[in-house]
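Next up: just one chain, as structure tokens, the form predicted alone.
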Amino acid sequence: MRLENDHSPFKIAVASGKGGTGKTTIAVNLADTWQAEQSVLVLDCDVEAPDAHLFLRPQIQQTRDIDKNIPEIDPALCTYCGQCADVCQFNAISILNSPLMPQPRIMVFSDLCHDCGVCAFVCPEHAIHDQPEKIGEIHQGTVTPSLQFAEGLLGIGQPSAAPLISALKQTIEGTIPVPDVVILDAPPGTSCPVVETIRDADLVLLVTEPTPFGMHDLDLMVNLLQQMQKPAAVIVNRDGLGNQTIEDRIQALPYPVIGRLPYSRAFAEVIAGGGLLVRQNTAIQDTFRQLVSAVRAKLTLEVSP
């Protein structure tokens, strides 16, 4: 629960149980609308396939590498006691020992390493040292004076997105001027990258489409949020595509529906061309203004007295 005297930016995560529901569409149009009232920072946390920049078109002013530490073992100090392999919960270290081998060997599997540092902590010979390995990049820039942007880009072949998302979220503290609102465009699904994205969000906006597939994956997301005890609200994209059965399921959700975007070929054409709906379609501008008001009202309710 956010405290009343907490003056850090409000963090709003836009998430969904599946890809293709319109998370980025909601995130970028919400940000563009909101910037008329308050300063906004957009973080594209879908680091495996970031695309918010295609719509916001920021001027990138800073690019920096993000590393994780991989254990490097000094063979001159290592006694092959095996303690490092025993404590590694991710099986990233293995001791190979056989009577047929002239001496034992120790192997480190960097793809499995989570950079927890426990192996170095337990090593009695202090034979383990950190070796940085690049896992991706962070790009930061400006869209307008009141709308800032940052995205993560995971390196090809990197197995874990969560460390890069964590580093991306740390850019909030260094952003000048400090934004009033941070909008986090989450990855699809309900796995570790999504959990890392929404972990400290003040509110999660669940974007769904009124289809059986969309509702199935939304139910997974609802279950996750309830376990994390996160406040949330629902936005229905492509409204009108479903039937009454789907609508009944939407109404039965434990979170309120605060916005609907109609199913529209014209909207799809704007999005396919990399455009912002609120810049090219006057009919949708009021919808997003109302959505900003609804989100702000929901955030106010989440602040304890």
Contents of the next structure:
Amino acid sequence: MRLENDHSPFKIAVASGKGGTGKTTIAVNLADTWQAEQSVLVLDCDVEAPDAHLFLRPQIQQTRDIDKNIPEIDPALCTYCGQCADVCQFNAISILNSPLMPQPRIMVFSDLCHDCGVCAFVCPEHAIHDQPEKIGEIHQGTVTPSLQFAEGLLGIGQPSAAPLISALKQTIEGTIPVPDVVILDAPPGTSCPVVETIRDADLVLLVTEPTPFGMHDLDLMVNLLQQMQKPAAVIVNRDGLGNQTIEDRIQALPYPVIGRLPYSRAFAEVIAGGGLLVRQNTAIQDTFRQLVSAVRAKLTLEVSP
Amino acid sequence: MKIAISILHPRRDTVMDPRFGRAYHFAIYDTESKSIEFVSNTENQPAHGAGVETSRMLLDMGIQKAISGAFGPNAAQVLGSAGIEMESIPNAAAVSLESILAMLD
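Now show me the form predicted together with its partner chain; what you just gave was the form predicted alone.
Complete assembly follows, chain above in first position.
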């Protein structure tokens, strides 16, 4: 619940569990429709494979590197006491010792490091210093005066997306003019990057497809949202694809269905061409206008005086 | 020379465990005394960095060579920097410990 005197932008995360259900399709078409009413910022949080830019085609004005700090150990000060290696929960520091080695050696594995800083904190010799390592980039730009855009792009081989998503969300505060609403396009799955994307969202839009796989992963997502106590609503994409069993399961979800997009080859062709559905088809324009109204109504309900 | 061989069960009639960092057990074979010691890999459970910790455990025991199916990048970095010889056996899950010992003799 957000408080009435909270004037920060409303944040809406678009998530799914299963990949390929239409998160980005919903996010970009919702943003394009919404900008007629209010100013919108789209954050593409799927930093391992950002693709919202293909549809929104923003002019990128700013690119900056995002670093994580990894420990750098001063060999002149290190006594190989092993306290840093003992406290590291990710085995990112290892003291190697063998009867056959002339002296111990300390090694740092940057891909295992989560940048928590506890190693430097416990080192009695103050031998550990932060060494920045680039993990990815943030690109910020503009689509129209009322539709702004930012995306994260995780570096190749970088294993942790969450810190980059966290940095991406910090661009909300620096965006001028301040947007009325932020639409966060989440990565697929239900793991740390998704949790990081939706953790401060006011509402989560769950995009699903009526297939057994879609339902299975949606159940995982519902479980996650209930643990996080997040309000949510469901959008059924490729509606008409499933059978009654699946429809019954959709109806039994603990969240309301606030929109449906029909299963359509014509839609797939527009998307494959990098187009926006709402710019091609008046019926779908109405669908998204109704969706904006439904989401805005839902957001109002989530404000507590 | 002590050689560590990743194995599935802690006994002579076992096949190899094709994984190094997450191997269940190791046979530590001493080429001079021809003796075998079985050690359980207590480091095979962490979510991250199993290869690093397994390597560290074997280094502590004074091994000079490791035989497994595959060595992960972190394990290879640790073992390589300590000068430990690594031998990868193709299709290790189907290779018996006895056949490795026969090869070493």
